[in-house]
Every structure is written in structure tokens, then in C-alpha cells.
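In the form predicted on its own, a lone chain appears below as C-alpha cells.
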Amino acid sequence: MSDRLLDIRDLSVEFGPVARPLRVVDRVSFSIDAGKTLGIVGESGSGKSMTALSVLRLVPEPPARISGQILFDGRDLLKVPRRNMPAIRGKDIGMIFQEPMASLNPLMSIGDQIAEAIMLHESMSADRRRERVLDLLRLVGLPDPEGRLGAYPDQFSGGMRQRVMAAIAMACNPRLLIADEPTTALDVTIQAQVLEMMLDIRRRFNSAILLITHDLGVVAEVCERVVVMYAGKVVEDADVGSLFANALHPYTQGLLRSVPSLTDTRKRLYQIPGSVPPARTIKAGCPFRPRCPARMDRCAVEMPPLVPYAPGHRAACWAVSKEMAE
């Protein structure tokens, strides 16, 4: 029996007219096994969050057009009627959204918000529900959970709000947890606590985690595999050790060179020139070509396929050779 929990195949998300679509996610494929963590990395505008939102069918259709397959435990979520998706969100798949202050209701206490998530999917008495809320707050490490049940989001720090979001996401012990930039704008101490909390949740419930981030340090710490996205496409896909030891795509190499060094503080921090192009400006060829130090004429007219260069390590670049992968 396969342990594969989430299997995304050729996922595309388009906006605009059919004749001239803006494709913000372009034939993305990857999978996650139960109990494992996969990271998706890339700059803003790479399509990371749109991919995550598509898994939960939170991208409005229309105006979006979504194609491909999103197989969750063998069931294609794109074929599930939209009216049935709320039964899956929160129960089978939980999500920690990117900005907790914008995601939490400022007019509801945090206790009521967590209880509401439980009420949607579980049948239990008010007393049992209150105990469940307290258990969740203890699980995510929130200080004085009983004293904070009636508190409101604006009374909490960013790290504490992120913990509340995690409690809501884990309210019904989902089998898949999607975390969209869960450590953004948090200081390093709180970042470490949030990451440890997520790993503890994974250990307790054997949940899979899909981690959306731009921080390669976070990926190195908590993920087994990593998908690198650029302009809506997957440009590299590998286990974490292989990627950090031998990144193949020039974009991935640039991201790794951009990570500050603790040993050589005098070295000037590398910066990839330019920025991710808007979807409407992408034509034929490889979208990274204008910023790529290894570009060649072929890159302007033909997008390289994502192909394996080593076991479990794929890249989409004409400049990559078998010799580089060895």
C-alpha cells in the first residue's frame, strides 16, 4: 500500500481570456507521503501560494481556470463539488495562512474561533469542546491557555497569533497541514518555536506538511524534499540533501548563494539580478533566461522539460549536463 497522501499532477491555474491566458501556475507536479514534509521555495510571484490555495480549492473559479489533478488519498479534489469542499477543509486538510492578523476574525475571541473550527466537523458537548480548545492551545505552546480563551487577536503578538492559526488548522487532526510562510515577520526565537511546534504536530498525528517559504534555512531544518518554483513552473525538485549539496538549476544556485554566511561575514551578499517577470510578459522559452548567467540561444525559444538527472533529483535547464549531476 502506497504512503503517498498528496499527488499533484500537471496543475495549471489560468486567468484572463482563453485565447491569451495568464498562467500563474504552469503544469506543476509533485507528491508528499504521509508523515513527511515538502517545502516549496521561490521568490514572491513564483506561484507558491497559488499552488497551495488550489489544493484547498480557495482560488475562485471563475475568474480562474484550474486544470490537472490534485489527488488527496487517491481522490481528485478538482472533481469534488465546491459545495462539498468545506467538509474537507479543516478536517482532512488544515492550513496556516500567510498573515495571521488578516486571517483571524478581530471581533471573535480566539477561544471561539478555535471552537468554531471544531463545531464544523465534530459533534461534542460544549464542555468537551472547551477542553479540546485548551488542549490545542497547550499543544501549540500558548502560555496560560485558560486565561487567554476570551482574548482577541489584537491582544496577541505575531508569534502568538501564528500559534492560534496553527491550533485552528490542527483542530480536527488533519492528515495534511499546509503552512504558507508560517515564520514570516517573526524573530528567530519565535521562528524556531513555530517550526518545532509544526514538527511536533507531525510526529503526534503522522500528518504530512506542505511548507511554503522563501527561507532555505527553514527548508534545510524541517523538510525531506524541496520543490523550487519560478514564474509558476517547477524548475528543480530533489531531496533536501541532494539539493543543498549539488543544486543543478542556475536559479536554485542563485538562491543558495543569496543565503547569508555565518563564517564569511566580509563576503558581499549575492543578489540574483532582476526580478520574477509578471505572468503577462512571459512568452516562449525559459522565463528565467533574462536573469540567467548560463543562458543560451535555445532558452529564448524552447522551455526545457523537467527531467531526472539523478535518482530523485529533477531539473528543467538546457545548461545542465549529466556530468554536473554526478
Given for the second form:
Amino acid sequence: MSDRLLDIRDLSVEFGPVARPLRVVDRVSFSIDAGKTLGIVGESGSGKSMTALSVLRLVPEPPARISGQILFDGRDLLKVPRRNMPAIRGKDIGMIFQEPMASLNPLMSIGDQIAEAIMLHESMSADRRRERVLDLLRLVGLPDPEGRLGAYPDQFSGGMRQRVMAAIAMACNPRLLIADEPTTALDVTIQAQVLEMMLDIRRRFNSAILLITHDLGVVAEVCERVVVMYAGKVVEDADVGSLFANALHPYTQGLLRSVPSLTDTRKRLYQIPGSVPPARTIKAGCPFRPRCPARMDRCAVEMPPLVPYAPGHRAACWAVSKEMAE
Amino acid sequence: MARYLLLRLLDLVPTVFLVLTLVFIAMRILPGDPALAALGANADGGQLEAFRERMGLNDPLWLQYVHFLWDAVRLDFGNSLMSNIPISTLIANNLPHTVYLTIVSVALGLFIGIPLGLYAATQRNKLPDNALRIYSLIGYSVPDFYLGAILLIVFSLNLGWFPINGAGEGFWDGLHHIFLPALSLALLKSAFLGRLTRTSLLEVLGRDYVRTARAKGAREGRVIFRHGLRNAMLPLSTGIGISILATLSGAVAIELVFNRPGIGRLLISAIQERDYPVIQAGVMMFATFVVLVNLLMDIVYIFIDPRIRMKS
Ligand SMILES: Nc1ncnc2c1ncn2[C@@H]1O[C@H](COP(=O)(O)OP(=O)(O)OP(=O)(O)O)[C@@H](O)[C@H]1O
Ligand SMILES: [Mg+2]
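Switch from the form predicted on its own to the form predicted together with its partner chain and give that structure.
Everything in the complex follows now, all chains and molecules, and the chain you saw is the first one.
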């Protein structure tokens, strides 16, 4: 595993008082190889964004407390002095945010906003920078880039803003691109275009992508590996093929049954009953238990560990471990 | 953009019209007889009647109204009843002092308030933030004329560092004279603008696009000034407009305390002497100020916010 680009080990993010911490990310571990795409899926509130923001150290500390290791190219980002983080952000790691409508500065032209991303890390003449901005806009497939350099975010649709966000994130050819639900706010055709664009970018620059979504359909299209999160915990991780063929965790199975089927649109979508519990102080037992169809007595007492059941396929579930043992 | 400005100017017409009408009505409702006030208690009935006839006070109300509007449009306010000096001369002599005082006070308020607010916002809930909270509490609760009186007593009368009254001659002397009055007016403004800067900036710094700026690799200074303060200028410029207007009204009392020439003092003495045409002109001056400041703010918005520029 020499080309392991990002290796997250036991990452936890806590809020609230130290004595009764609110743990929104709980001992999360996963890794991404260069040139590969890893998807994090999970319902709203499961800690996906917090995990991603921790990588860039963009979770405000305090109030948050972050522990564990985030090894980027072997270097632990959680040990990097805060004042050195700006040199890494945008240069080695680029990020596309969840909300395209609110993530661009309304008072700055989009040309200036992309140019700023370049200017912060590379010195070059204004002319060359302009050329680079135009190249980026072409890369993300924005029509008429020359005519749009001076435009402001308000004149753009959600899809176009998301492309501008992508151009900003890609401005310095980062080795890791984090995309936090880059398509949820967009309609279906634009979604497909934005995903296509990200894959195109990955092909060209051999960057790794960390894609956050709650849409397993998107994962199936673009990812090699998947991490399933629930209430701040990783409950299953696997290669995409393995996960879709043989999901182990009852939560993942529920998510899979709620993916709209392209062949049979008449069937009513399955919904996992209940909802993600609000972040709370750590209690013993599995957080999915109240909604779980396979729950056992043991689930109330002890959180199941994340253990491998097949090569590269892990799950955290007592029911699965019992079944495998039999 | 020129079109937008023109439209904004046209928007002002009904406002100005309304203000003029209100002034007209107010002047007729005001207790007291202008003729009596002008000629004194010793004047006989014939003299009073002649005066009323000359001033058009015997005309039907609608005709008075038309004359009043016509005079106002031509900026012809007539003469002072007391001194018989043309009111336009009185205004020309006093207006610059009030404008100067307002500009210096607001500038001082900005100069003190914005850095305080910036510092407090970056040190949220720490000592500087709490210090600003206390400072603005004092700023809000001490009336400016009271502060003016104290400054006058301490620094002019007792210590003799500053002149006691007047506006001074020339630039440096003028500055020497204006410092204490402007400072009295600036305390409240700096408290208000400091708090406003802090709140607006904190609000903006929590926005998603500020996180985007950080994710690009912008350092804190750049984040705060380029992305934060620039966006916070939108609510702040409204606050500055309010400050200008508040300073104008505060200037009335301060001009009295420091015995400075100005529209405020002119207006107060006109009220004491029941010099109706001067009161009328003074009120109109203040109303015009309000309208102009609003227009100025609209123009400032255009420069700050491209969204307004695009729409026009
Ligand atoms: N400042 C904070 N203080 C306390 N809890 C917080 C704070 N910020 C976020 N949380 C909690 O952290 C949990 C995880 O949030 P996160 O944004 O990572 O979820 P997510 O998986 O990205 O959800 P979504 O799909 O809605 O984006 C949520 O329960 C949220 O309420
Ligand atoms: Mg999220």
C-alpha cells in the first residue's frame, strides 16, 4: 500500500462539555489510495461533513475537540500547526462544498474568486493567471468562459455555481479532492454532468476523490470504495462491487433497498423506519438498534466492533457476526 | 447605472414634496402670532395688519401654500424677521459648520468604532469583546450634550487645552475648535458602529463563502478583510447613514453647548425668537439632509454590492 494518500485513523470529533461529550464523529477509520474514489454514505446527521471538514481542519476548535490521526501522504494533519494549514488547503487538498448557493462570495466576480485560489499558492503574472482561470472554467464545462469572468455568483444557476466551486477546488491541481454532496442541490441532468466532470478531472490529474453523498446510486457510478456511516460511526466499508452484491449491515441493506430502481419505477421506495438519532452523549450499544430489524439483546449492551468478513469488507454488527459464526 | 441614479433622484420628488407640505402645515399650527413675534408687543393693530398683508398671511391658505412651494423650489426663503438678513445668507454662513462637524464626528466615530469592532469580533467572548460591550454601554447611556459639557468644563475651562467657543479661523485653528464637539458626538457613534461592526462581521464570518475562502488557503487576515469586512460593509453602511443622521440631530445641542455657529444653533435661536421664516428654512435644511444622506447611502450600496449594479 505504497500509494495510500489519505489514511484516517480513529478520528473523533466531539462537542459539548468534556465530562459529557457529544461525539458526532466516533473513531472513524478509512483510507484512500491515489487516483481512487471513496464514497461516504449515510443519512443526514451521520457525521459525513464533520469527517470531511476535519481533514482540512475547518471544524472550529474550540468548540470542537478532534482526536485521532489524519495521515495525508504520511504526515498527520492534526499535528500540523494551525498557521501552516492554509498552505495545505487549496493546494494539496481541494474541497467542493455542499451548498453551491451559499458557498461563493456574492461580492466578488467568479473570475476573481478562482484567481484568488491560484494566487494564494502560486505566483504568476496576471495574464497567465487569467489564462489558467479560463482553462479551469473550460475544464469544468462552463459555457462562454471569457464572457463570464466578470460575472457574479447571483447571475449563475446552482449547477453553474457548482462548476465554479469545482474550478476553485481544482485550481492548484490538488492531490485530494473532497466533494461534499456536490450534486444534491442540483437537478438530475446537471447531477450527471457534475459527476462526469469530476471523473474527468480525476482521469487527467490522477487525484483521489473523497465523495460524500447520501445517494448510493451516485456511489455505484463513480466510487471504488464505500464507507457507510451511521450516527458518527463507520458501520460498514467495502469495495463497491462487494457492497452492492453482498451488503452485510442491516442499515446498508436498508439504504440499498431505498435506492430507486431504474428497471422498476412502479415499486414504492423502501424507507428505513425511524430516523438518525440526534447526536448525544455516548451510550453503550449500537446506535442503529432502535431501527434495526435484526437487533439482539447484545446490541443494547455493547457496540459491535468493525471486523472483516471478506477481503476488504468490514461491518460492525452482532447479527452479522453471529450469522457468520454459524 | 446612471439610469438607476436618475430613478433614485426621481424617487425623491414625492418625499421632498411631502416634507415641504408637513413643514407648511406645522408652521401654521405652531402657537403664537408671527406678526406679533416680529413687531413686538408694542405694535398697534394697523402695523400688525400691514405686516400680515406684506407677508401674505391674509391670503387664502391654498395661495399661501402655492407661494410657499414656489419659494422653496427657488430656494428663496425670504429674510429673517429679527435681523432682516436674507435667510439664504444665514444658511450659507452656518451650514458649512454643521456639515463639517458632522463629517468630523462620523469620521472619528468610524475611526474608533470599526477597529474596536474588528478586534472584538476576532477575540469573541474574550476580554476585548467584553471591554467593547462595556464601552458601548457607556456610549449608549451618556447623552452627547452631557459628555460635551463635561469635556468643555475639564479640557477647556479647567485645563485650558481647547478653546471655549466659536469655530476658529483657518484649518488648524478650526480643527482645534472642532475637536471637543466632534469627540462628544463621536463617542456614541463609535459605540454604535463598534457593536455593529462586531455583529455584522461575526455574522458574515459564519457564512459558507468564508469557509470557502479558508478552504482555498486564505490566511486569517485576508479572510477577515477581503471576505468578511467587505461583506459586512453592507449592514455597516446603513449604520453609517444612521450615524450621520443621528450626528446631525445631536449637532443641535452640541452647537449650543460649545456655542458654535451652525444650523442647529441658528434653529434654536430662531425658535426662541419666534423667527418663523428662519425656523421654516432650518427645518427644511434638516429634512433635505435626511433625504440627501439616504440618497448617498443608495449610491454607496451600488458601489459595494454588484447585485444592485446588475439589476439596474
Ligand atoms: N457546532 C456543533 N455543535 C454540536 N453539534 C454539531 C455542531 N455541528 C454539527 N453538529 C452535529 O454533528 C452531527 C453531524 O453533522 P454533519 O454535518 O457531519 O452531518 P452530515 O452527515 O454531513 O449530514 P448532511 O447529510 O445533512 O450533510 C449532526 O448531528 C450535527 O447536529
Ligand atoms: Mg453534510
